[in-house]
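Next up: a single chain in structure tokens, the form predicted alone.
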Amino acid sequence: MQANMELNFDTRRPEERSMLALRRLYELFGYRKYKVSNFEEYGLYLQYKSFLSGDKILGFTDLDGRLLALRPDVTLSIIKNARDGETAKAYYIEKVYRESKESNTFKEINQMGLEYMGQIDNYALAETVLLAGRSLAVCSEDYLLELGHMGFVTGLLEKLEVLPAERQKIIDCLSAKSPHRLAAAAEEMGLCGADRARLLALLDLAGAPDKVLAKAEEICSGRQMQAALAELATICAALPAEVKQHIRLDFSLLNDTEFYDGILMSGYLQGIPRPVLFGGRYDSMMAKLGHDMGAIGFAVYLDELERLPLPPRDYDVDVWVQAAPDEDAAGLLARVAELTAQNLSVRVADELPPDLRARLHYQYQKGELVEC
């Protein structure tokens, strides 16, 4: 008998089931699974600190004295080592070690993700769009999957021409919503009537597609923000049925500056109140590492998965076969692989644990499987 090796997900927890389906979803894509060192330059991280989660690098020496740390990111790695003037499309799975501001420790987190660098145009943002919603979909039907633009809110905030200092008190207020303190640092910043109610409807600038794109179109100007609404405007039309009735546009999603520069994306799942994908474009940090080629991507944490409910069964093995400490170990393994090959799980015992429960009951006699 041929062993059918088809994998029952539904017997797999979520993180592991998640993992498998959106391996089988990148290389769909066209994507090369991509493996980095869990040791990198201490210096590339220290460098552009201000892009990590958190303050602190898990650094040790290494014995030929070079300063190594625990990767906390992926993304800088697999940039470093791109090569210009060729297309890359790759997926990671990999650990990252950042602080957690929660328990002031610091803690293994498990990444999925992917990385298109090279020549990035609509369609490469628009697949890449595409990817996030179906890595979502994987996970759990009831998702949302958030778009903002970087390039949107800074061309506004170079045509209302604010301070360094002033500019990034602005993207503060605006990534934590909050109309109060961004009113009273327009006014601090001393905006005219004007300029204020621009910056304010930023934050008005949520819902569906179609909704928030006409609405942004009455504060846009300048090439930058008429660019910005265009892409996205673009990757929305471009998106299949399926995954645009998750969209939801938020001028408000925002990040570091100095790393993203244009698309954002944030998804959620219901049930996990954190985002469980964050991901966007990222030209500028590609040009500081010396590379003359555009890049997006996102990673899906996975350990974020585990909140999610285990899919509801009736019992936990499919096979309990009840066989004596001292039967023939042929005979009992040949029946035991008989039943695999079938695609079922097999628990062999004299006595099943009273915490686990068979759909079926077999004992093994004189080399045979025997209904009970």
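Here the rigid core means the biggest group of C-alpha atoms that line up within 1.5 Å when the two forms are laid on top of each other. Numbering follows the first chain given and starts at 1. Treat the numbers as computed from the prediction; the structure is a model and nothing was measured. Compared with the form predicted together with the partner chain:
- The two forms, fitted on the rigid core, differ between these two forms by 2 Å or more at the CA of Asp328.
- Leu339: CA moves 2 Å or more between these two forms after rigid-core fitting.
- Core-superposed comparison between these two forms: the Cα of Asp318 travels 2 Å or more.
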Given for the second form:
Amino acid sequence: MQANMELNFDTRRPEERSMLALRRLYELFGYRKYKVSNFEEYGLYLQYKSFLSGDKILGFTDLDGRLLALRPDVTLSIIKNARDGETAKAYYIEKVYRESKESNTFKEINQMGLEYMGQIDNYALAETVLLAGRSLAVCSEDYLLELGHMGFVTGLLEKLEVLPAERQKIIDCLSAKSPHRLAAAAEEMGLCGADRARLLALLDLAGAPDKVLAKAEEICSGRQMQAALAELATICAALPAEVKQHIRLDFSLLNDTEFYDGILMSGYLQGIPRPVLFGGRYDSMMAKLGHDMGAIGFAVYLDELERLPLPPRDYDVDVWVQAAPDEDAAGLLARVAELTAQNLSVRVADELPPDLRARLHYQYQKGELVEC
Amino acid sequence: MLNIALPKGRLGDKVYELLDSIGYDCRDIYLDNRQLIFENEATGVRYFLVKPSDVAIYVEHGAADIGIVGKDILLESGADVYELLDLHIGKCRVCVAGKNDYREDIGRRLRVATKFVNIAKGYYASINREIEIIKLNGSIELAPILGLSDVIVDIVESGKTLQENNLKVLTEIVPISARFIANKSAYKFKQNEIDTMLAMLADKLEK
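If the one shown is the form predicted alone, what is the structure of the form predicted together with the partner chain?
So here's everything in the complex, that chain up top.
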């Protein structure tokens, strides 16, 4: 009976079901749960502000006078505690606190994610992308996992001798998929016709992997761009067909922080307007925090899953046991135990609240349940 | 089915005519009633008529897959959407304007009245000018006349309203026109439908 009850959680809610399924998935691939402390030194985020999305940090002074912050990001805390020379595979379920530009307040975001730190070889990359795909599949069958590569785009910008000050503008235009804005920016920068065409061609590099990889070869030049393409080709070739059919390459997928420097991942579910998964490779970030190793990871935004539809249900509780307030507790508890043992949820009440619907209605009379 | 957020009013009428001309018609839209949703199953479109300043919100939150919105609204809201095409209609400018005899005192903080708070802040931050923002929701031209502000940041189309109120354009901040925007997630899942509409629009605009 005990085991039966343990399995009887509310499986309707995708956000709860997904969290349990993701834990199992990550543990199957050797990831260990990592618990970070609730508060972090404020200075850590101040020092690496340009690597965070948004520049607002929720800080406070602790009783001992130290300036602390409620985490805007989990990865920085994990990097800080990484040990050189040891490959670490960690997953976490944590809350982060970021600004909501819309309401101009801080908001709490539930994240579940994983980080692979150490020797990042082709296997590590392919496994992480596979897990990102499987993570989305756990949430919904109708998903797309978009892959981009910072190396390909920055490689091209270096070839075109784009100044660091102009770089952000180009990235903004590419991220908005705006040919008109990108063309205007290229003209402002004085790029020649051929260079402008190469820059604008980035916007067309979106779609199924094989098609995009072939097209990307046409504007590819230099070691950095070639290495990025080869990496993406290797990953895509390694993925099983059931995941690969959901993969799209898109070179306008970029991040506006300096955090990621390699492959980028962004996951979408049909019916949810924002990405539910985001991540990528961040070797240079590891180096900046003094670690001589690579890293890749992603996070799933569990709150976004609340937008997935719930299966319709005609009632909220299986059984309403109608009992007067002064009924004998022992007898009533014994009858309720019989019902819960049959996996039926029970509400004991004299009157049922108007917003609660019960499938069955019993009345407790002289130690017995009488169906109404 | 493509869900399209159209701005109510003059710009919306122009945009609807444009979409109608490339085959995305929905005759009910001409009915003189208070209906806000119009659907044509045959052409696969559902139009929502919303307040112009809300178009980007409907699209960003996925209530509409695509929308047509002025660049001023996009800049002001900072909505995280794809801006896929410049429709080159509804052209105007966001400008700094002041009284005809206005002379700026650069030794003082500038008082700026506007409904475009973010655009104004962004512009003055880019030239390192310290300002005080006075947020207004309409009749912005009154502010410098009554001494509420030194200058205004507002949309200027022909310049006639400014002229009638003895105001003039001091600086042009950014040119504005209507833009075709898409929700980032909807674009992934309905890319063929959206790209088809985009290609037809681009073709029509070229002609």
